[in-house]
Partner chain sequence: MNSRKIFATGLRVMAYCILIVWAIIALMPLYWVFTTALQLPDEVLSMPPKLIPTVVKKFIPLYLQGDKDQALHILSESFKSVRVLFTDIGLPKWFFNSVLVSVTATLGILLLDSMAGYVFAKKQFPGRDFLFWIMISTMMIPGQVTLVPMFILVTKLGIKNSLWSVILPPLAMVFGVFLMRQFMKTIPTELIEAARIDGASEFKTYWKIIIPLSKPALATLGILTFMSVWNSFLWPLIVLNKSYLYTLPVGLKTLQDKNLVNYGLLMSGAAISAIPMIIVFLFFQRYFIKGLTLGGLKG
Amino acid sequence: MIFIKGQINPTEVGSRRRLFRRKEKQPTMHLLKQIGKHKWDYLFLLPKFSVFLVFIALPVVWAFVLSFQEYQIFDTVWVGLDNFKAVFTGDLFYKALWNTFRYTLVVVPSQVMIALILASLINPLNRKAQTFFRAAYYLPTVTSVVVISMVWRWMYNSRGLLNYILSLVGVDAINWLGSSNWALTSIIMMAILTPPGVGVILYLAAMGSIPESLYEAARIDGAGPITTWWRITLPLLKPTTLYLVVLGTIGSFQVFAQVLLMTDGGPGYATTTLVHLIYKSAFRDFEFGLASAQAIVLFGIVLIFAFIQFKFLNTDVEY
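Could you give me the structure of that single chain in the form predicted alone?
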């Protein structure tokens, strides 16, 4: 058969089509082959994934749907953006946001700084001493928040430990949890004085990964311990600091158990936080749509804070 120059060969077209179809099938076949190869891995991951799907992923999606509804058991009404309008026009939301922001602004930097100082003091010690202090500072973190809150509530009692200490130096008793001026400060004090075990462990691990040659070069150049810590250790711990700041910010914006057990948001909404407000809207007032809208707004606020923190603290160096 003779073909004119530039004319397409039917045989060549057919072979190209078969090749193209074969290439289309290859990714699918490769994916199925990989799944079959690692089927036991996926099988072991299935229980954890199922728990995540049922108790985290689906509730998040359902909360997003509820935020556009006035939810009732037998008569649910689609209200669009009315719940979000109610969130932003309510004075109580801004009060709770301000309380949460004040709590975060004080607690997160304090806990990160305390963890950094403690880790810097523990790092030069020998291995046995480091192990002891790691355990000493980490063990309180596995204690229930409920237990810690009840202990501090007793300490803040009118006849508790703190007022007893104040009486020894001639200072009148303070109504720690019953005064709008002291209630939020009391909760902040409890958070700051709780040992930051996770931060200490992470900082010690990061300090142990910094090359010793950097410190040797600094000592040769005549740098002292404080200069070495400021010029070498602190900058190289920036990724760990970023992680702790982001994690601490997320946790502080979700502060709830301490508020519920110690003050229940009072007195006069002085300690009402965002999560406590969401709890009251959902499980006391049964306004599930409004509570879902508040939760979506809280998610947006935390996302903005995390983005800002990554913008200013992110670095390519990791230790």
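The term rigid core refers to the most C-alpha atoms you can superpose between the two forms while keeping them within 1.5 Å. Please read all numbers here as calculations on a predicted model, not as lab measurements. Numbering follows the first chain given and starts at 1. Compared with the form predicted together with the partner chain:
- Once both forms are fitted on their rigid core, the CA atom of Tyr269 lies less than 2 Å apart between these two forms.
- When the larger rigid part is held fixed by C-alpha fitting, the smaller one turns through 14 degrees between these two forms.
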Contents of the next structure:
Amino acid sequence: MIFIKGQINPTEVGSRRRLFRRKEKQPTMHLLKQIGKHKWDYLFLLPKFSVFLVFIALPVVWAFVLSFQEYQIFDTVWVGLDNFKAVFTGDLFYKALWNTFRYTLVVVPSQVMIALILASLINPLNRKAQTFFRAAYYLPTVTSVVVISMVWRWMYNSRGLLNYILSLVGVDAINWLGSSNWALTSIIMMAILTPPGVGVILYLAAMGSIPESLYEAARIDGAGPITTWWRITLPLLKPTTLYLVVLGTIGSFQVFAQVLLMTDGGPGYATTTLVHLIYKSAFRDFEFGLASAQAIVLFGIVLIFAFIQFKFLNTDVEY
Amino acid sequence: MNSRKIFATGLRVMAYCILIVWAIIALMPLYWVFTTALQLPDEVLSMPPKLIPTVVKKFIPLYLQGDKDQALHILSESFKSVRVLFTDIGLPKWFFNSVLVSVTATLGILLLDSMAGYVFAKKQFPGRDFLFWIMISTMMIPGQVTLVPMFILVTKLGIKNSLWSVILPPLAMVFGVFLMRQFMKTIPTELIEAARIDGASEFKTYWKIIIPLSKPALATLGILTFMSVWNSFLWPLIVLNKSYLYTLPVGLKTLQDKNLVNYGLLMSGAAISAIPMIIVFLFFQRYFIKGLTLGGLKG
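Could you give the coordinates for the form predicted together with the partner chain, as opposed to the form predicted alone above?
Following is the full complex, with the preceding chain placed first.
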């Protein structure tokens, strides 16, 4: 027994020692081993992650840093919250915020509603008609906003198409983009009359996935098409509506190209929006710190809005 | 029964009317781009506006009547502003830049995102979910936040005023990784294991099995990327300050700055820059739709 014990003992001690040693070196060894084992996975990820780090992660962090700095090429100084103070004390920021709010408040609900109506009207049609209308409504969306803005600027011209149409019904010509009363309205009108191609397509896709059995049940119960639409289709489209409202709000808060190309923020500051203001601060006044602070405030506003919309519109839909 | 039928027919007629009127409103601006582009120089500002350009109305009748000279004269007058764009203004160069930038960025994104999407979808490795989460969480951040740092960055990298400055940043967009991952999750893992048993290397598995099976997703991502790069405006406007480097949207903007009221010229330029996207859309419509629904509702 003793002999056997003696024979076993050294092994036991040895194994315990090995166990001890392994525990000590485990973290780094283990990680290296894991990385070695998965080196191909990391290699596959490396190119994307590198460009992501350089062109997204780094600039995001840098933007926050810049907003607390006064940036000059050779002499950058920390200024604390001065940039943010400057954002909130200037009248221009509130003017831009108000313009952006007005634009968003009118454009987003109108576009979602138009998308819903158009999709509801297209849905019962045959396949060919569906394809045609879907394409017609989506076509302006694939065209560059630069092209769309340029042609609207031309249609809004004093001798343009719209004033001609007004003259046909005996209405005096309107100074669409040149008067501060009309300029923002004109930009809003252009946004509303450019069809919400994305919305139509997403609503149609969502309508296609509603089970036919629900409609059959409604028909058996004697519900007409409008009741069915109101009671079945509309509630089941809520996730799509939420998505479109959130996406539309984020997009509307960033409205820029139209403003730059059609009015350049004018006349006066009648159509200056938040992003136009950021653009002006950064690339006309070269106030990089101020522009970064404005951009971060914009980000905060977008986040708050998205959060509120999720809170109010989000419900789980099951069918 | 009968009144109900009439009611249903009435609804249908009304639906068609609304859809058609709205389609006309939707397509009117695009129609007006092409109409103005084709009008004779002295027709552009005429009152009342010519809804159909003279060349469309008169060319074929004149030609058939044998008045070939007059017909060709009208034709050449109608394309005068297009000629000016091609000879006096560097539009062909802008067009070439736009094609180069969009194609390069699209191919780059397809390669990078399919590789990243593949390992995110099909592999288990430490930190996978964390890395994916980091990338996806930046999707909410508006592009304007990174505008100024990006500008400083490309200046410091020395690629400002080179086409690299508009090719490289789009490669970082994360939407494609998300889209490829969603799609590749549906590829059966057994196929990958079978390839491994047959002794295929990791890269060969990706290239010979994953890529061919992912063609629909690649087509969708490719088209959406091409569109977004082709149409991108703010960033190229900021970093490209030399006329020979402009992409089409930036070129159009400077064209407008210099020729505020020469609408014939402006609309010709707009038409030329709109045509490629319209053709791409008409040919690959279903991929646009697939991309929207894939990226949209699975969020």
